[in-house]
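Consider the single chain below, provided in structure tokens and representing the form predicted on its own.
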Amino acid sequence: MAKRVGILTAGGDSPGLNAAIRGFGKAAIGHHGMELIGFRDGIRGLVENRYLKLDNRALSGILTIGGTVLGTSRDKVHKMSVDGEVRDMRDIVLENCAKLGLDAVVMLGGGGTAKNALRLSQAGLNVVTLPKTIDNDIAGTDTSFGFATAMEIATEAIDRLHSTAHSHHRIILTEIMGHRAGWLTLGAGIAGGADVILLPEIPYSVESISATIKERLKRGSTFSVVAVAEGARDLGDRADYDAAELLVKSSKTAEAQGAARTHLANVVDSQREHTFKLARELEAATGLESRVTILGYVQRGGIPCAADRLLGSRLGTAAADAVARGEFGVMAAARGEGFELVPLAEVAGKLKLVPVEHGWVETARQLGTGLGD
């Protein structure tokens, strides 16, 4: 049975990380008799051997704290910038873990962390991951901690924007995070009563959105609130992005791959302020003043909600049990009120996007919410 274990948080910060650290730590220390150390700043701390001992005193009082007490980073273990040079640091990680006498490392993070964990697992390290992201886009799990809190924050923002939109007879566009997945925008949009919800999975047309808003005007509603996912695009921009992404995937040589990635980056950069572009287009099409609110990082901050504290605690204790049983190379995934250990190979490099026939999408349509298609 594992006696000494390391834990780290990687990728973007998220509400519920500290609850999961606490959940794993209390179970590992108190129930399984393990010794626990926490690595600072994600993978970089693992490489640079920066850590602190985590005991019950260190874990006390962190349940309600947002972010992560361990710090985080977005480093890639096989392509890490060290002293101005990009290096593969997997061997260094293995050496550090061996010197510290670690039997396993628990990694809390999203899709990028799952990739790092799989690389380290394949290199011979005993790894277990926990699914963290406000985007809810991790494959193999029902949900991830951070999502529920972010959805509460985005919903409250939409609630508040209704009053100013109504008072000034405006269109208010609210840009919500989620990367390439629309879960956060869809959930908050429905819960907040948005009149239009725009998702990455459903390319929109300005004409369709305008028609929805004009129909509201005919019914006497002189304002509209539009929830816009940061990854949502109109039909033309989506086609440009998909073509650029396909070029990257189909490039055969390193030179072609580099050129394709540069082209994709340029396409992404050109579409970066798509919500402001949409606001201008809707103002011209409807005659209503349009304003944009970008929620940004406020969605990641603050005290985690009860659901995320509960989920982080549940999955943390599940991961402690997995480590105690010697089950590695897996992610502790949420399954209903329980959990399931999913092989990292089934998680890394995969995205959980919103299916266009999903129940939430159907709910939005039956509520009369415009989806821009």
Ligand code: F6P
The other form holds:
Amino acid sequence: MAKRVGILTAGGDSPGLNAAIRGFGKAAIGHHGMELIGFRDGIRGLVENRYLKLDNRALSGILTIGGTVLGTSRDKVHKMSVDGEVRDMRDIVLENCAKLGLDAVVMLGGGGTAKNALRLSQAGLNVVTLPKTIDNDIAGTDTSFGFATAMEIATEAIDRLHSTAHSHHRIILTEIMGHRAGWLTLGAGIAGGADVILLPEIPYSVESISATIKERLKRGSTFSVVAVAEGARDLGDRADYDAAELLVKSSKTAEAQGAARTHLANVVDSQREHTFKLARELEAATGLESRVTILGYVQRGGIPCAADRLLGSRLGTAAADAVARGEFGVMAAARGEGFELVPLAEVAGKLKLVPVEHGWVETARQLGTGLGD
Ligand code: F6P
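Form predicted on its own already given; the form predicted together with the ligand follows:
First the chain shown before, then all remaining chains and molecules of the complex.
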């Protein structure tokens, strides 16, 4: 009997998701003779049993569309807000999938999705995941689809920001996404020729950045472009954040943990405008007018680049192969030119951060780029 499989996209939307849905679907239906349904809006659709049948017609024409044609959400399956209550919905998911006669569910997502997938896999569901995120922070895979496109967009933004920076003799700070990882900022910063690159993995000091900018001034460069990762922090803010996070981890009682979580949320809130704060500090330290551009969701939008379409297609078809062979509880990871099936336990709850000795960091240093340390 033909295998019946469900597919969903979860977490933030990302370029290349539709290429991966299409890649999986074409191989699953055309090559392996499976039947395919697509759940709407990620884990939420899986819980609420909202889906549509995916056939070749539904998969046609989606390769270049941005976002995800299935919709997405950021739910945690074991802690979902349902009718004003927080509930564990794992049993409901298993029931829904059994009623639909599904042999497996394929989940396209990032770190949060890997955790959901592992929880569902441990509960008995046959799951395969695919690595999607513009942040490139998923453990166990060389890269993820979405990253290459977002890096192109951020690089082009840095290119364009150079116009105003040099014309007005300004410092322009551009805040780039990436959550707690600096890959996107580092890649785009190098490719776009940013003068300073600030990463979450390397806490910065205003003194170090202004020294870089003043050095440039001495050489006649009367402007600077600073690429700031959204997760980058100065030494003081980083220490406050780390201490607050440690307090959450070390709290023994529910009450202490609640208080620690509130404190952590307040710290995060107080650091939200860090790039604007840095701009004011650099203006004061260097005498150069400073401006901020937050790239935000522009980085996730629009047509995926060729590299992401290729990666989504490659990993999509690899996942279809895994389902056909009955290999579950794994992520189809990018490994060199090929792929590898990595156990979800080696992916979930782990972040792939930029190692401070990474080759890209070394490249930036040798280019004379300031890293704020
Ligand atoms: O994980 C992708 C990402 O775009 C991060 O870079 C960013 O921190 C986050 O998602 C933003 O999330 P949301 O879509 O919930 O605002």
